[in-house]
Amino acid sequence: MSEKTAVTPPTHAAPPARFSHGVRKGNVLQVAGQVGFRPAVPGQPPSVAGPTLREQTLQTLANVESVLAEAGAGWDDVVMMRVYLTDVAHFAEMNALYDAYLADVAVPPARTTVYVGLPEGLLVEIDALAVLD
C-alpha cells in the first residue's frame, strides 16, 4: 500500500491550521483551496496578490498549479476541480480567466462552482483532485 505524502510547494506559507496544501496517496492527488496568496516571504505575513478578482484568479491558478507541479502534476492530470467564489456576479469574469488560463489543457477537467464565505479580502479559492498516470 501507498504512503500517504505531504505536498508543500517552497513558495506556500505553512497552512493557518492543520492541514497540508496538497496531499498524494499512490497516483492520486488532492490540492487543498487555494487561495490568492502571492508567494511566500519569510518571515511576513501572507499578501492578496490584490483587490480584483483577477488577480486573484490568476494567483489562485498559479498556487493550484504550483502544488501540481510539486507533486509531479500538471493540469492534464487533473480530473475536478472546485471553484469557490464570494460573489455571483464574478462568475463570467472568473470563466473567462478561467478558460484562458486552461485553454492548452487538451481534456478539461470536471469543474463545480459553489458560492461561498471566504476570509475578509479573499474572493475565490479553488481546489483539485489529479490522478498521475
Contents of the next structure:
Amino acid sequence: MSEKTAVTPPTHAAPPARFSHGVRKGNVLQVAGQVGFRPAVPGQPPSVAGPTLREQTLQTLANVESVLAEAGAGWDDVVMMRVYLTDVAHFAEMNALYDAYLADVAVPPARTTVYVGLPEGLLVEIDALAVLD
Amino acid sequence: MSEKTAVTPPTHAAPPARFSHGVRKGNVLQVAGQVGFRPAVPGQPPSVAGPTLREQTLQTLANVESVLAEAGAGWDDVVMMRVYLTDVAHFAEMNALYDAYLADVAVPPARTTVYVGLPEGLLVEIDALAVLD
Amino acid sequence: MSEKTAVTPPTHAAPPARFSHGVRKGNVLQVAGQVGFRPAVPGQPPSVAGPTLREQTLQTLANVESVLAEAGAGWDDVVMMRVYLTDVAHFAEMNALYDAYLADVAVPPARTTVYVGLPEGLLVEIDALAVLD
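Alongside the form predicted on its own that was just displayed, please also present the structure of the form predicted in complex with another copy of the chain.
Let's see the whole complex now, leading with the same chain.
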C-alpha cells in the first residue's frame, strides 16, 4: 500500500477542521483550498493578508506554493488549479496577478475558475493537484 | 491499458444521468458528488435523509464511504474531499459533524469547501478523490 | 521526473490567462474548464456557440473531447467530470444532452454538478480528469 502523508508547512496554522493542508499518496499531491491568510503566528488567530483582491491573491498563491515546497514539489508538478472567486468582476485582475506569479512556469497547469460564495472577507480560494514521481 | 471499472454500491440508486457513483482506473478512485439520499429502496424515488444539515451531512459521508468500501478502499485512501454547502452559516456545524465522522482517520484528506447552489432541499454535496495501489 | 506536457488542440484559442487547456503528467491528463466557445478563428475573438443551454453544452462537451483527443485519449479514460451550471432549472436539459453525448461510453465517468456564477453569457462549464497508462 502506498504511504499517505500529511503536508503541513510551518507557515500554516492548524486547519479549522479535520483536514490536511496537503496530502501525498502514491504519485499524487493534493493541496487543500488555500486562502489569503498570512503565515501563522502562534497564539494568534488567522489573519487575512488584506481586504483587496491583490493582497489575497498573492498570499493565496504563496500559500499554495508553501504546501508544494513542503512536499518537495513545485509549480512544474501542478497539473490543475481550481480558482474560486466571489465576483466575476475580479477575473481580469486575478488573471494579471496569476499570470505574473506563474510567469516562469514552463507548462502552466490547467485551470478552472468559477464564482462561488466564500466566508465573509475572503475574495479568493485556490487548490491544486500535482503529480509527482 | 489500465482497466476502468464502475463502482456502484448496492445502497445506491441509479444516478440521474449517465455517470458512475465511483470510477476506478489505474491507481485512481474517484467518488462522484454524493448527497444525503438514504439507501435506495427498489421501486421508490430517492429520499433525502432529512431536512437538517446534520442528517444530510451524516448520510452524505456514509454514501461516500459506501462507494469507497465497494471499491475495497477506505478513508485512508482519500487524498481530497470537496465539500459543497449552500450557506456559509453551515460551516461550523458541518465541520463538527465532519470531524467526528473522520476522527479515526490517521491522515485526514485535503479539503476545499465552497458555497454554491444545489437542487432544492439539498444542503450539502461531497465528492472524493482516492489514490490506491 | 515524469515529463509534463501542455495539450492544446488546434481548435482552441490561447487561454485568457497563463493556463493550459490540458496537461499531461505521469498517468494523469487534466482538462481545464471548457466553455461553449466555437473553434477558434485566427484574428477573431472567442465566439460562444449560441445563447442556449443546448448549443453551449454540446460545444463544451466537444471542446473537452478535443483536448482528450489531442492527448491521444478519449472518454474511456475519463474518471471525473465536473459540470458547472448557473441555474438549477437547467439540470434536466443538460442531463439529456450529456447522456446522449456519452451514450457509447462503456463506463461513464463519475460526475459532480453544482450551480455557480459564470462570466456573462456562459451557462455551462465542464472540466475533466483522465487517467492514462
